[in-house]
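A single chain comes next, written as structure tokens; it is the form predicted on its own.
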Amino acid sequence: MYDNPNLERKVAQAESKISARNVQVFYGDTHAIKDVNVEIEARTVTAFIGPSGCGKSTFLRCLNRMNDTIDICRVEGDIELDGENIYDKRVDPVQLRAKVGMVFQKPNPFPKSIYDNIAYGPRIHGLAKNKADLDDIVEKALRRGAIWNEVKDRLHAPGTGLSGGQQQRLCIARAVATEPEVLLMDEPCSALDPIATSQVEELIDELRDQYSVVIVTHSMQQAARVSQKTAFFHLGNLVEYGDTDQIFTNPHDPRTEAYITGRIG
């Protein structure tokens, strides 16, 4: 497609955020996942899908290095955000968990205020020069959360006191407020009810426009309404990879299809 090698790998590093290749995970002698191959593409929703303990929330967990955090895990392979590898013994992993940021499947507000939620990262990283500076970031990363208009006038009441629904988005409104240019979602629809699915559904459309996002949840209706990329996980494997809409009405796999159709699952 290109007559220079280098510029071809240039413009495919251009069009992915994270790279990850030949990546196995494995839980003291279990081998949890099993040479995955996958590039997730910048200002896209990726969703992961597959049966219970196909390993994509243990891959997701990959991008960010939570698994660092587990003794017996050991992950090799090559995962690049833009490029550098994130396994590099140079990468502090804080500094990466501020880039890529997470939001788990059950709502978890720190026991603090609304307004000391989402300043908590943000003083860490020191990306607060005062007060004034502070402000600004909190109620910009409230608006990102979509949930500004509901707590504005509450801001140091405490998180825990908020809704289901409105706790996962102050916990996305927490993620972001660390200017991250990914964001991991663990099935963070999973303990909501419909309406507050929907509002959070709806929340991450919009932030595609400026992070690469990428989703497990075990929803399939969820994953077509959200996504433009979708990776099917079975068994520890990536068994196809590819848009949505392919995926979901012409899968390539014919384990893909037993999943979708509901014959394994």
Given for the second form:
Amino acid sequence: MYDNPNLERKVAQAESKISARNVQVFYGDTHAIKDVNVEIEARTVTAFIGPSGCGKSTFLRCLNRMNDTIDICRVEGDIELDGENIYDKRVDPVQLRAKVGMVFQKPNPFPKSIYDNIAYGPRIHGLAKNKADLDDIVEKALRRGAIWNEVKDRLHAPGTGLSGGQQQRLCIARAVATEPEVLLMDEPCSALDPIATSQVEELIDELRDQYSVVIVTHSMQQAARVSQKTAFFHLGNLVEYGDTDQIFTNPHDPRTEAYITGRIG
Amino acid sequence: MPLLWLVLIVLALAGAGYVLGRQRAMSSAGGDTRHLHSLPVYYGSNVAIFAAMPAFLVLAVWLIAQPLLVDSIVSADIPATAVPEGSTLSLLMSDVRRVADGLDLAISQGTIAADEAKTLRADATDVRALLASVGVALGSDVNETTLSAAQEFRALTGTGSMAMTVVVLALALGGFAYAYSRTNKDFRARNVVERSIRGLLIAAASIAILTTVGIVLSLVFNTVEFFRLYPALDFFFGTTWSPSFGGGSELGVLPLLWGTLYISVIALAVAVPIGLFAAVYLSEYAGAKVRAFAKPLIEVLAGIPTIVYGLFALLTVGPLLVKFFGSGGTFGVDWMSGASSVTTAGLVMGIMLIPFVSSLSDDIINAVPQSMRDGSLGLGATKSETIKQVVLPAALPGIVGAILLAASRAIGETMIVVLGAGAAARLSMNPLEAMTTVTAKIVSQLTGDADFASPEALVAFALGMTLFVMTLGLNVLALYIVRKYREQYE
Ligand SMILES: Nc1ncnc2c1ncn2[C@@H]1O[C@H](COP(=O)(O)OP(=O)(O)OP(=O)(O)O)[C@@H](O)[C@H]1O
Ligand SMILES: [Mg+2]
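Structure of the form predicted in complex with the partner chain, given the form predicted on its own:
Every chain and every other molecule in the complex is listed next, the one we just looked at coming first.
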């Protein structure tokens, strides 16, 4: 029985990594996230879908407390990572973000060389023993970000000099380099061509072996391809959450059906 | 015709041109703006511009050129022998202008008739008394040469002004008529107006550039003149500064340069860290409320006149330093004899420069996009790591610019030096000793009865030139640093 790999996988999937309960987010008086409950499983890719402005980015940013940087933003409710409330006073958001990495909706490379962009996280967290080790980490991250071949000859050129799509892959590589346990990706492929997109999707699939990945996407096909779980947001509500297959083939909520068949957006 | 009237007439023409041009365009389109090439305002503006612009341009040039021309004609007519001993032609000419102005005034007040003024003779009338009666005081009696020159001056000026009025009015009318006749619905008034606006902008830019060129040229010529009287080597490498108007001055610039640099360095050593840290606090850590009240408060420092800082240096900081470092002071050392010292001026100047550094740096740090900070924080960096490794490097070119701007201010500052650092030109390492700077010495060389032909006065231009070259060098350096940084990161 224990020899059956499929079964093992199933057991692993049931393990919850992040669980959010009754989460409310306000921007000043705007109620952006309304009473969201969700369990994000370990070693799973979870897709957040929903029309523009429905709160996907906002909710994603709650998961590593990036909303702390917005003065007017207020988060209520419980979000637990491995059973520990991340909004607890004793939790250091800096430590949390090292564990829960993030790729942003808009590419934001630092005004540093490509190498330094990738080495930034490992240097801060002291992940490299020496220079050669750091070189290794950088190369591995760039390969996983599907950009190594394009930049291997100009590692010391500025990262801001890359094209938009290259910058986005650089940011993905930068996030991967710190070896987070959870990777939050906000529309990582919106500026990428089909080839780079499929490379990033391969990376996401590969990351699933060790990490949880949460990906926001506007592409139904992408959500269907890479994710095992899908959450559909609408006007700040989590309308439906379940296995990706079920959401796409047999949605329970009429709004979900309307969205994935292209009738609301 | 008085100038004001002329200007008003041209403006009235332009106003009328606006209304008429607009009307004509509208009527040529049958009252429907859709048939016009441009909006009606453009047709009106076109006529107004053609009426006013050439006229005003010629007026401006004429106003500048005519006095120069009249002066040169009149002074050419004065024989060299007529210039009295110990005086110069230019002094004589200023007498001539005064007499001519006096006559104008006398005529306008009705003291003498216009014809009478033209035929006045120095031996027949006491011109000095006449002019004194209308309130123009002259230093000496008016002799025949001066009077006839003044009369010629008046005649030429009168003719010139007449001609100017005629030409300007003709131009205004001509421009009006030309533009008005061209106005019809197919005329591309919008493009023409666009071009005149460009011309206006170019003119503004050239005025700024020409003024700068003029100032630099005058500096250069006077500096060259100075070096003809005083050896350049002695000026640049002399270590003594002791001007004496009796002659035999030693005008070595090194002590002054040393003082300038010493004080500036102390000032920057105070202003840069404090200003920069204040900027980082305000832009990264302070909440909106603190920021809203602290930032303007710091900027108030920039609004304090430098003379007030000078008083502060003289009356507060200087004596305080003496209390610490003077004889019988807190530290029991006798390093400082008077309140004036390099440190006094440097400290106060540093305080003055804080808002320059902090306010500019704050704006620049704020301009670094939030997404850059998010990127760093999202990787698990702390706030200060983010600031040190991402925000400040991204803001660096601007910060360097701010610092160099502060440095130029420090080098050019005068009042605080005069009151805080003393007037002794000295080459010394002791920061508690009185020294002085280039600017302070320019002031002292030019105040009082300066004879502008002597090296002691002309040296001011050489000093000014030195300062100018220094600030220029700083600016070039700033540009270089900014560009180098850009090459690396963008
Ligand atoms: N910094 C902010 N300040 C105020 N309101 C905000 C802020 N960020 C987001 N909002 C509001 O919160 C709501 C959700 O925004 P969010 O960015 O989460 O949408 P989204 O689902 O990511 O949309 P998209 O697909 O277009 O990226 C929107 O109504 C938005 O106007
Ligand atoms: Mg978004």
